[in-house]
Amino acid sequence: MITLFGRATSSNVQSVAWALNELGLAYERHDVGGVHGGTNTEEYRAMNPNGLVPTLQDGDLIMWESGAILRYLAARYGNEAFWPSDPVRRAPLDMWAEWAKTTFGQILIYQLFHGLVRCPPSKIDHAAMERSLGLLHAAVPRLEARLGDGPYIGGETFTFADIAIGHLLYRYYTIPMERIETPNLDAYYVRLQERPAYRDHVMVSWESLRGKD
């Protein structure tokens, strides 16, 4: 059995959750983090060093870290169209899914979720906030171009590359800012939210997330 430890609220433990549903694995989830502590526990600490979620139990195996959990999970249980074992077929996913992380990812997540919802209304950086904000207008077209060849990040099939920038997504249209126009990305969540997994395990509300002052 597979264990996924970790809150349903957290986007990281969503990427898991999705990659899990989508490969048909059995598993069980135990809320940890957030209002649910458990991080700082020594048995909890024992198996992430760095008291955050995902942790991930697969037999003997404990990983820490949703990308490289998901990578995991692609290589062991996914087939040759969700992670192509050509190196060269699947570097351009993996270079995709790197970016959703440390360029999108880190500025959706980060800097704006965190300073817009999470953070008290009478506390927020505006000035930051708008920084921000013009950091990701300028990454989203670079997505939105790679979807112009869609209907997915590789093209015609879906694979571990749509999880990784795609469990973010569901932030990125809920989160109370301005978008640009972007007619393909619209149209490529449209067809994530088409996904049982997705709309289970990823559109989950974050309102308890919310910071009040």
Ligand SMILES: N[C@@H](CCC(=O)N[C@@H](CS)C(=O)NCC(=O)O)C(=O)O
The other form holds:
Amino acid sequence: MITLFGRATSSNVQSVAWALNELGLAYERHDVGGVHGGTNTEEYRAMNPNGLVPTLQDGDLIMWESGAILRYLAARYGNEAFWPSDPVRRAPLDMWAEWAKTTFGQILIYQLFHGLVRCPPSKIDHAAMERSLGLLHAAVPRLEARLGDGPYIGGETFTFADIAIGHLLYRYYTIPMERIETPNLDAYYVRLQERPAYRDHVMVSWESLRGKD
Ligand SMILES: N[C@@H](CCC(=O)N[C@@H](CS)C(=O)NCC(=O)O)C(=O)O
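Please give the other form, namely the form predicted in complex with the ligand, since only the form predicted on its own has been shown so far.
So here's everything in the complex, that chain up top.
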């Protein structure tokens, strides 16, 4: 039995929930973190010493770090297309998954989502947000160019790299901020929305996370 600990509004939890559903795995999800609390108990800290979500339990295996969880699920349960066994075919996908986590996601979630949405309006640092937006606008054309080569990050087929990047796009397209013109990325976002698991587990309103004065 697989258990996912983490609130449905967390983008990191969403990537894992989306992967579990794409892979057709049965699992239970427990609301932990944010308004639900539960991350500071001895029992939870024994599983995840960071006190963050998500945490995944699969039999005797307990894991934290959503990127590592995604790779684990893909490697254990994914088919050859979703997680190529050939390291040379997998490497470029992994490169994009890493870029999503360390570059695109860092700017989008930890700078802009936190700075524009989670921050109380009177405390928004507009100069810092302008700088972050500049970084985002410099990064996005790389993704736009990549998506000019095929419908998915790896080309013709949907892979774990699409989850690593795609789960961030609901935030990307809904945060109240300026976006540059990206026809390929826009079409990709529409393509992802055709997947029921994306609609159900990623397109989750973040209204409850909005900072208030
Ligand atoms: N690098 C970690 C980051 C985990 C993280 O920052 N999780 C946030 C939610 S997205 C969290 O636990 N926030 C506190 C909470 O929800 O109580 C991962 O990818 O799993």
